[in-house]
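Read the single chain below, which is given as structure tokens and is the form predicted alone.
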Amino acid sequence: MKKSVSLILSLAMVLGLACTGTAFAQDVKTVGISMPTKSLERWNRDGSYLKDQFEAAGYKVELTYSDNKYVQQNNDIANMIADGVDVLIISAIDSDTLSPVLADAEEAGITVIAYDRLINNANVAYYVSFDNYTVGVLQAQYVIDALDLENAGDKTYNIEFTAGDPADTNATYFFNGAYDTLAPFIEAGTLKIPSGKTSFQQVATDQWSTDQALENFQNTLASYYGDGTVLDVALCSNDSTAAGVAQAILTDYAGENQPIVTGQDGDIGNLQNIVDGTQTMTVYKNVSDEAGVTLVLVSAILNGETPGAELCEQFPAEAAFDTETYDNGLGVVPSYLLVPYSIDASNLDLLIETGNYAWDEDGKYLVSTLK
């Protein structure tokens, strides 16, 4: 299980970095923070906590939201750069559009942290992410566990697999982690996917879209489970496809199980249909422990010191140092990486101890606690 967060604690530890000289000298630093959208609440999180926790230790921040659309993201990172910050921290909408506005980044001198989703063909300094290829492996994980595939003899289960946005680098791994736990289920015949829908671009959903997850699910209902035949199993990359996925699964599928449907990220929304039995589990990234790593990263940056795996002892949350994965084309990225964990209807409470999450006033379904 990951180290404990404490706000208190984290914002300690950067103050005390700060009294250095990194946040508090007379010339104050400006992080520029460039955010997809708001359309999907886990950005509005790490948005939000990311400019709490910098402002807290006194930076200067602009953060951008650019609607999904990467030419606004160009744009407001171009505006940034004139603005003259001095750190940049960007989720990307489109990995592969960023290049020529991060080379003008780094002709003004302008560090670029890749947060959550890697950067491609750019100079980018370090890549802020939780273990995606692990995120995939711990719902399919889930699923071997739930259906005892370990034991399950001359049984068969169907399996049907929504991916994520093509334009995410995360995308592929998350799906890869998935796919290549359950291979050799699926090569056994013990998992069979009906549609045959095997490849990442089969089953992706632009944009991670909610609507496209549930008309693409309609469709698949449709066309190979209309006739009564059993699903057991819906894969989902994460929360926002699932919320799609389950919908299409309460008013298409003809059959009277309830598949097990995988997620990632503790929407609000997932979380309640998990209590509610439509979604059964999630991948928990925790956005106050990845905020938290990134302030400690850039603040050592900003003081002058070249990170390596010596600043995971530094972080709030359990963080793993890797300079093998994330080549973006330009070479590998060197990269921190947190640890996820699977959530269902029985460990609900481990979301309560991140201090993220509160019960309702029912004490039935979890709110968020974050802005």
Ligand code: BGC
The other form holds:
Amino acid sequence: MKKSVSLILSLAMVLGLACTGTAFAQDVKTVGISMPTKSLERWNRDGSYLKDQFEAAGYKVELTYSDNKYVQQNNDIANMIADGVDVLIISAIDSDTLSPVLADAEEAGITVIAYDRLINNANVAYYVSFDNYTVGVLQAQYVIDALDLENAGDKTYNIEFTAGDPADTNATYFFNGAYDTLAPFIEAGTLKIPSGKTSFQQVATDQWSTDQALENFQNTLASYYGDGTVLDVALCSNDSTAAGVAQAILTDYAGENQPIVTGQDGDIGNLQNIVDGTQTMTVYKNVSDEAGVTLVLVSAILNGETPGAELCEQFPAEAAFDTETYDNGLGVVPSYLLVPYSIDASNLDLLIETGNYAWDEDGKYLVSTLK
Ligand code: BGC
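Let me have the form predicted together with this ligand next, following on from the form predicted alone.
Now the complete complex, all chains and molecules, led by this one.
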């Protein structure tokens, strides 16, 4: 009897040594995940993919959504610090408001990963995102190709911009990527902006709100297109704003043509609009891969490593290691940037290949495979 107990004990010890890190309660690390809001499809996906992937790898997960309220996000993060999480993965509602609570995280020795959105003026170990500037470039390049702007000759086209939330660092990268790429055509007069709204501030949309994008665009249409002026392109930074703009075009645009409407994310409603023709394209970012990259990174950090470019080889998807682009006020934050790509009605099948979407029963629209 005594012998078998000690046998079990020593077996447990051997197993304990073999399964370093996750096999026994005292070794289980906890990851705190702070997402901005449940109101936009992508953050539900991010939260679920992160939670599922970290739990499958043996981590404990605390996941919060802060209803797009930065005060609530501060509180949620403070609670997770009090709960003693080992790592914080944060997608900021407002990039500029997290310094105080993250000073507490630093004091508690908690590693902070800025997820998708950069966090300013705080000690952030790494940034995991997509190449945000390229998102805008892809939207612009789509317009250049669709209108064959390189060979436009004397032809001119009208374009209007809709950008994102000024509190989100990504929003200016998206806008600049698109605007810079189209600038030669704007300067040459091939692209005209009847509203004269050429700066990010003039076309920004608080909280990426669909309703606000709708209202803003209705105003633009009423003021500059009411006389029958043709709108050729509505360059929208993402799908939530594109949804509002597409709606405004449906109800308030007098022209006969369907303008090109760009977006970003591959939200289900927007993919339906792409099938129906009221949105033209979206820039897809596989956030399941973004979660996967974050898991590999966090595991390496908790393993005592200081990851660099070499970690990219272990990622489930292509990503670049960037040590130049994202300065958060305290210095450049080393970043892993995944690759976005263009989707329109002609290549929706690429989304099926991600495993994150499936065709519906009629084979007409895409549905989410997320449970
Ligand atoms: C994300 C986009 C998203 C937007 C609104 C940005 O920070 O990168 O994918 O569309 O926030 O949620």
